[in-house]
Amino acid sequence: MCGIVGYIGNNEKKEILLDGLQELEYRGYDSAGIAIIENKQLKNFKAVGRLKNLREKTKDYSSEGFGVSIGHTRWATHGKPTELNAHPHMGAYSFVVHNGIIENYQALKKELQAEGAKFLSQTDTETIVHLFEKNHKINNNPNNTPWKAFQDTIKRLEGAYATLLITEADEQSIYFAKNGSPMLIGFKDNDIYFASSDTPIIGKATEVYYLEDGEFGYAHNGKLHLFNVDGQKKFTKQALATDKAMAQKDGYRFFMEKEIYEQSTVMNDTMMGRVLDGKIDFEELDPTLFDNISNIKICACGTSYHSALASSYLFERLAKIPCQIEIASEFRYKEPLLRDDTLFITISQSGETADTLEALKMAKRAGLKSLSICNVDNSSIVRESDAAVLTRAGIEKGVASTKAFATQTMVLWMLAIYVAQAKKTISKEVLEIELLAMRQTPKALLVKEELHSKMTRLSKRYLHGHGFFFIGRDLFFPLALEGALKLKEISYLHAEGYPSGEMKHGPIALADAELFTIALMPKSLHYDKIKSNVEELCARDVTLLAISPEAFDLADDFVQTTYSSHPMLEFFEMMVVTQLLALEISVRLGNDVDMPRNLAKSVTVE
């Protein structure tokens, strides 16, 4: 998740871009940059790190008169956070900014390099500007205008993108295209603004148009020319909101709520370029990483620990490789036995989790190969690891993690299959089933209005009592732990996650009408077993909320899920239900959903 701004008009452009990027910095703060063409002169500035570094770099520059300008704040997906990898990216006479992932960039890059293009960065974005300039130069055809070259360029792009391009070949226009990543256009008099969300243009523009997927065009001389596959199209402007805080939340009440809804979209980002026809591929991983590896040890804390625990079932089931899960804060002090045939995997949303980082250093001192799964490139854990896979969840502002957990779990699922492919422990038939389920996952994560409304209504039943049990079997035991943690974090109510088969080994002594039990009852995995466990609890008069695709008559409340063909699809769909339940209970209790008491987003001390 990155941030884009653009402006075409007579006002001072540097401050418009920097102010706009300031509003988008929550989307990415690895690096930032701006490019401006005025008086036929192209200027650009880039800086690594927070936006204040770019402000310092541009303090002696100001722009005057008419011009076109674009800016970007980056959250790295391809390439380290460096000035060379920062946007805008430059060709011979053009600049481009881009959000999203160009899935076919490797093929395009090889093609362009073979024809003489010189790439300066490691990013997928740079292919856009070189492809544009190649198309513009073809046969030196005088009819081959910059506009035609841009159209020919976006026809070649596969994946998700929102992009702006400016060029000295047409110094009075901004070219734009949108497919899968958000972008809008603001208007005031003859000024035209571009941005990834409302907040950068609130107070500047008065009207807005929200681009739809497949739309593209150019802004020139105070006018917008909009096209789609059917040709030029008319569009209707609407009044622009004036509340910046609400605009940043895209109309949601809380960042956590927004991030629950975002899970379907970011999951596509997580899978892009990795879930391919017939296989899983991680271009960032050297296959030799898994040579002579016969054991996996995963170390993490909190929510990341729960995603790790879920993955242990997948590594052993699909890759047929032993997998142990360690709580990072305990690992450091247990004098663990570390063998050099073990791959040491660490998981952290921020990449700065102190306990996990120290465990990683300990494993490296013991000579183990290391892999990190993280949401922040160039973070301490990523830098310390031999290899890293980014989850691409984008900035997560809610302290209680939602989309980070979902994307971590997906990366681990993909990694289990990747290892299974390398070790040839997965059949073609099973691989096809897994890949199909992965492609369906974004749909399983969609939040339906009727589901959210139901969880809002149900939440009023669960405000009192002496605690919650979240129960599940197999993969759904870690999900039960995560569901209980979400509830604890933001509602401050006591909740425990248990394997459902363990209830009769002690915890069932607590069962009564004031004990709320959330039962995860997937149809595709051990349904009859967990049904039997739940019936034992119902006989003790617990208040039961059953989550299942299969109707359960003994339940006091029942949420019917849609998917029943694959455990992971059921996992992700039920995950959303538990997140919404925690959210709505917290809202009814009047708590601060995004910033719960005593908690911080990144735990950087022991």
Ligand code: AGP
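What you are looking at is a predicted structure, and each value in this text was computed from that prediction instead of being measured. Numbering follows the first chain given and starts at 1. Heads up, when I say rigid core I mean the largest set of C-alphas that superpose within 1.5 Å between the two forms. First, how it differs from the form predicted together with 2-deoxy-2-amino glucitol-6-phosphate (AGP).
Once you line up the core between the two forms, the Cα of Tyr161 ends up 2 Å or more from where it was.
In this overlay on the rigid core, Ala437 has a C-alpha that sits less than 2 Å away from its partner position between the two forms. With the core held fixed between the two forms, Asp528 has its Cα displaced by under 2 Å.
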Contents of the next structure:
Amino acid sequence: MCGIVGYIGNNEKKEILLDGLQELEYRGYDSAGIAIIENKQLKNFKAVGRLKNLREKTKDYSSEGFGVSIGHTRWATHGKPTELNAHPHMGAYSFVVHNGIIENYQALKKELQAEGAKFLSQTDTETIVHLFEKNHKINNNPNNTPWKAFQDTIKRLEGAYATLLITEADEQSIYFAKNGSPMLIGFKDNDIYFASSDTPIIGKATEVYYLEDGEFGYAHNGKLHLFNVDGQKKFTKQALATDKAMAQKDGYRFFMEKEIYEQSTVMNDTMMGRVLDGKIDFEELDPTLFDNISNIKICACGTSYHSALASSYLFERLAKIPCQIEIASEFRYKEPLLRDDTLFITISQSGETADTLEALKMAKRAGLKSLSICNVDNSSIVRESDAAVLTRAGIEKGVASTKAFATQTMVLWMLAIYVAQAKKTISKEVLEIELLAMRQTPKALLVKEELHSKMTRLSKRYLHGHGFFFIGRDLFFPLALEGALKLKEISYLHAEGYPSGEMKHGPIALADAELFTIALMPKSLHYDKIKSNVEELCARDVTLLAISPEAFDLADDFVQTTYSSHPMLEFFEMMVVTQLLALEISVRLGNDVDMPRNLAKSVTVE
Ligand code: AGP
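Okay, that is the form predicted alone; can I get the form predicted together with 2-deoxy-2-amino glucitol-6-phosphate (AGP) now?
Now the complete complex, all chains and molecules, led by this one.
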């Protein structure tokens, strides 16, 4: 959960590193640092807080001529966000940056300290640089090159890492290794770039190689030397994307706001070539993927978990296939019983979430077929899966996921129909209704000006209280969970999602005027049931914001949505309402909407 960049070449290095780190700030932003070696001069800068602090600190520095350089933006795992704990970490003559967790760092640290190494930080990462220098010094053996020392170092590391190391012992190389955390390498002429994702190098490099787990090596003299456990490896570069425009704010105040507005248009991309006349098709899927499959298990985290939960209603209802949903971090250690007639689906915006990736590896080891639904092509989860369907949401920068959720839900809805077609559990008439509703989804997702200003006005009444309950039934229960997650992520107010029928089994004890209840009351699905649940709450004097096509007298506030006979259209429209509510509450509270405290966009640690 951090971002790393590296560059080796003749261009000015400080700006390349800082620009790259800017693109990765969403991965962690509690401190940042860079280290550069050129003309036998080693320079290192670190700053706590956002990247702008590091920019300020380095404003009078610029690097000239050939050199090697590494940079890092951190999301603290071991040790507080202080300058000493910020990367790059320093030995006597080398620097290292790292993303991931070195699980055996305590044993390594003890060993190194016993031999005299002086640790400055509380991080696991610092062990790498001391271990490297120890290995390099051993025996004063002329064969004991920095490269050999680096290989010996990597062999001792357990856990997840993507790491870069530079050393005065070899001023012309960058050493790298990847295992479990993302890293790619960009190329242009003799220049070589490293980064945790491709945005930092778009516009700089023209070609890219996505490292696989277990690969390591060094870049030297415009050449990449790549190895894995079997020795030196040939590799094929591919063309690097050129469009970074989608990642800019386009005049919106926040990336999250822009991403809420984009949902309507990206949904067309999600459906393109898939929602066809009379059927759903995924040309990226081999239809035999579903042969001998009579069960679906979906694993994900956070928002992706919520889209999975919503889809379980669709898989069972439309495709008549049992479908279980698991939180990836729970799944990993529950010693799950896996049957080989199960299709294992993982859902992830980033494709790098450590828990989801590990769950996928477990399922693969158990011999299950795997499918990932992901927003990032070539991400670790996509590469690990037997098959993948991309959500095509475009780069999502707001830490609070919006368009990723919408597109995941759409892909899962399409997939439920796809399986229903294969299993012949859907009639022609129902299929037509589903396809029609899908085509109407972009309209349901349009953000109307009146709605947005209404949410801005309403938000001022919801800045205090002792908590929020988002309630819904059926498909609208996962949406309630997601609405509550959005609100807590960016407002820091306490919010819970609940199935409305469950309130009387305990949570209703909290009900009073300071308990804000956001009720999702679609007309197309169990309206009367949820209505009576909401009435029970109103009798206990909760403050109610009702979201429904049908006016509701008891509501303190009411947002009218469009009636549709298809629940998914009501689902998507209500989703937008909850997203705008969270956004506007966060704005009024003066919070950082795009980079809320304590969070990171991509959670690459357990
Ligand atoms: C969403 O708003 C969250 N920031 C978070 O829950 C996220 O959905 C979760 O960490 C999973 O991420 P992924 O989709 O990239 O795997």
